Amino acid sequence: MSASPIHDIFVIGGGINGCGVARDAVGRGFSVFLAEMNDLASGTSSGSTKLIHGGLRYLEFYEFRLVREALMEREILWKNAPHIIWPMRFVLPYAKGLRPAWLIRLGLFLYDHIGGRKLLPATRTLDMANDPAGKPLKPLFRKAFEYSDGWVNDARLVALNARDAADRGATIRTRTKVVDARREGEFWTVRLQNTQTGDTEEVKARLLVNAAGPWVDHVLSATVGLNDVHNVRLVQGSHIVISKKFDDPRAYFFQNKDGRIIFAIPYEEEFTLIGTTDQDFSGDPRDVKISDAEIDYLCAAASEYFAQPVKRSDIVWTYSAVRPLYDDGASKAQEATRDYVLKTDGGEGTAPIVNTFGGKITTYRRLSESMLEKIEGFLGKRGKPWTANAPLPGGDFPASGFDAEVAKLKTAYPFLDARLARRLTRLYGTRARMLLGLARSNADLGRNFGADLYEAEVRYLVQNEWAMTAEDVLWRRTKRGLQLSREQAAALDEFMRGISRRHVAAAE
């Protein structure tokens, strides 16, 4: 078992909050060590509805502070990551007998005006008989409201925060489980185990950040040994992906008769994403999967609106995640707050811990800033808040300049077809050039595993983004899993196992 220097901060959890905190902290001059027991974004952070949004429906539950903060973050995040975040217009059909039109208008007025909107277009009313957005829907929807929010590639947002944190000096360890953490006066001694090799080590830190998502209470009780373990309400959210249901680039916001809402969103060019559900969850979050009842619910809810019903046979993929909402005592899962809560323990001679409960992907950067305020209360101030004006890796081009960036990549690498150039820019932004290197033809990119996923891209993800398995590549770093056959995925898996074996041999 090897010793290590004392770090300022040890972060448990490689989701969006953990990686966001690590990036902010190391950028202010703190030394940071982050451990994730699985892959980056392997839990809640890759199972979202992929939206950067204020949360229109949260206004019904008087979450005005949360909505305002989230609305303000939309354009900040878009500016800093225009390759993986972009504006999207949402069409909310008016359905008689549900929320009255005046209430929707009031909500959208607030949405337009309380969040400092500058670049995103304002709300407008649509005549569905004449607007293209009405074509896929049943003719009974005569009017709709169109408003702005944003889309995000959630798993890549996590990976890019981790990459930037590492580039600034943070230690990022995936497949590394925190076995236990014990206080020794003013320091923490954290025992780690590599889940692939079984090797263990100890790391010392002045402060512990518990950003374990659905496992946050488990970390407190089983790992740290504290007894306050009833902080979060675990809520399952599931989604279905079907073959492309409509050609319009806009998304839909559908109200349901039970008061809940779902979205239908253009997804990965050839598909439509429908979700989410809200139901309480018990058990191990690693075992979460969509239920038959959730599939039936999403199909039925979408079929209330689409002229052609959504059937089980349309589904090409499903995914589920457990959201660790702060337990505010709400009677229904969909009414539980989406706001984040930070709680501290220790200090004054006792090693401190800061726990994060709840939150949403849109406000991760603000959560990180709030976390740093807590950390600085224990460790003292270092640098100033900085992430609002700092592009994420690959995002160093104008927010409105995505198409121009694609054209630049095509000019630099004329052999790329337009679709691949666009896909690489969407995933990697300006760092697509690092991936492509000196390539002058498709042959220079190495083996094609299918769907234009070349060996060069796989090796880039292994070397730069902690990808270790085919699942990491196909379902988190890219979504090529939607395109590859089972045989192609197996071939990629075997290739990556070979890379891993060579890495281990080189390390030994």
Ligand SMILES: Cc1cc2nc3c(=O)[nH]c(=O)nc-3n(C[C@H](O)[C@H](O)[C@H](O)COP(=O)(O)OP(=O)(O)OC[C@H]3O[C@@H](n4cnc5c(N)ncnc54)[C@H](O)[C@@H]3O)c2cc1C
Second form
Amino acid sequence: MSASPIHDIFVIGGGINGCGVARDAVGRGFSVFLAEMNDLASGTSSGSTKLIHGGLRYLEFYEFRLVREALMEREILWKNAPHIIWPMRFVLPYAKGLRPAWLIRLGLFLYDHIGGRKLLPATRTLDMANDPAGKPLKPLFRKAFEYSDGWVNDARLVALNARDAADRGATIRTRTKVVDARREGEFWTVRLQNTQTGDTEEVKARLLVNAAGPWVDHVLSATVGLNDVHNVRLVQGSHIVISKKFDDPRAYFFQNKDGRIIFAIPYEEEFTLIGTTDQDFSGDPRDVKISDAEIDYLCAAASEYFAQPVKRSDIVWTYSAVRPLYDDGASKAQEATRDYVLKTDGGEGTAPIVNTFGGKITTYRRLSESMLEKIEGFLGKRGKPWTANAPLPGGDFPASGFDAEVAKLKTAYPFLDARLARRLTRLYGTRARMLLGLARSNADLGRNFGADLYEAEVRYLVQNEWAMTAEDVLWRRTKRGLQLSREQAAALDEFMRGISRRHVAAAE
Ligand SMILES: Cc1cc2nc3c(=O)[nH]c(=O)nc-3n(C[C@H](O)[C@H](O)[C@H](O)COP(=O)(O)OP(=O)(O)OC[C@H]3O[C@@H](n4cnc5c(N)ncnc54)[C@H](O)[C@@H]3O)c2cc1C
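The structure above corresponds to the form predicted alone; please give the structure of the form predicted together with the named molecule next.
Then the entire complex follows, led off by the chain already shown.
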């Protein structure tokens, strides 16, 4: 066991909320230590529907505060990370017998007007007989509404917040579990365990942030030692990925007969993403898995709309995650609030803790600002809110300049195939140049593990983004897992064990 200096803030959890808070705090001058027990974004933050959205549906539950804040975030986040976030238009077919057209129009009117929309285009009505969006759908859907929201690569948003926090001086540890946190007067003593080696270590901090997502109550009771805590309702949500069902760049918003909705979204160039579900969950969130009933539900719901039904055999991948919703006592999982709640304990001689419950990817930056207000209430003010105008790593180019950025990369590296240049810009933005370095040909990028995943990219992810296993690279830092065969993935795994071993040896 080794001693370490006293940090201002210790953050438990490397999901979007933990990494967002760490980044904001270190940027204001606090010293920050963050521990994530698995990989960054390995919890809920890689399993979302990946929308930067106000949440049209939440208007039905009168969540005006949340919807307004989330709508305002759309353009702020896009501006700061135009590589991994972009605008998307959504087509909402009018379906007879479900929500009346006047209600949808009213919702979309509010959506267009309460959220400070400047760049995103407004809602319009579509005649589906003449619009290409009508083509893949059954002909009975004759009218639709088209509105704006945004798309985000959720797992990369987490990694980039962690990267920026580390660039500004935060310590970020992955595969490091907080096994115990005890108050000793004005300080916390936090015991950590490396989940790969079993080694333990103690860190001291003035304030603890509990951003453990679906584990937040578990951390409070088992790790911090508070009894009988119940703050979150765990709600499972699953998605299916099928081969591309339509060519249009727009996504669909389908209403279901049970009052719920699902999305069908263009995904990773060659696929369509369909989701999600809402069902209460119990157990360890790490074990969450799509059920047969969820698969049937998603296939049936999408088949109500698409002219060609969606079948089980179309599915190429599924993923599931658990929402840590603040338990407001709603009767149905889909009605539980999506807003976030921060709760504090301690202060005045007792080391403080701030817990975060609920929230959306979309509102993580605002949640972090609210968290910093609480933190500054305990530790004193250090700096002003700053993240609204600060690009994330690789996002330092104009919001509407993505294609120009791809062209610049092609000019600098003429040997790059157009698809690869686009993919690298989408993932790394201006930092694609760091990854490519002095390369003058594909051969300079090293081994190709399949689907143009080169050694240079893998090494970049190990050195800069805490990637340690093939799964980190294939399913969180990239989605190359959709393209690589089992054998190719195994070869990458073998290669990565080699580099991880060398990294550990070098550090010792
Ligand atoms: C199906 C689904 C769809 C969604 N769709 C959207 C959407 O389209 N748009 C949107 O804005 N939001 C969406 N959300 C919500 C959003 O994904 C979550 O609100 C957000 O990801 C929660 O992030 P988090 O950081 O709180 O939790 P997490 O991402 O789960 O992070 C918590 C982390 O804490 C770590 N941890 C736990 N205990 C310990 C410990 N003892 N020591 C160290 N680390 C620990 C975990 O490993 C985990 O990585 C969706 C959620 C789901 C489930």
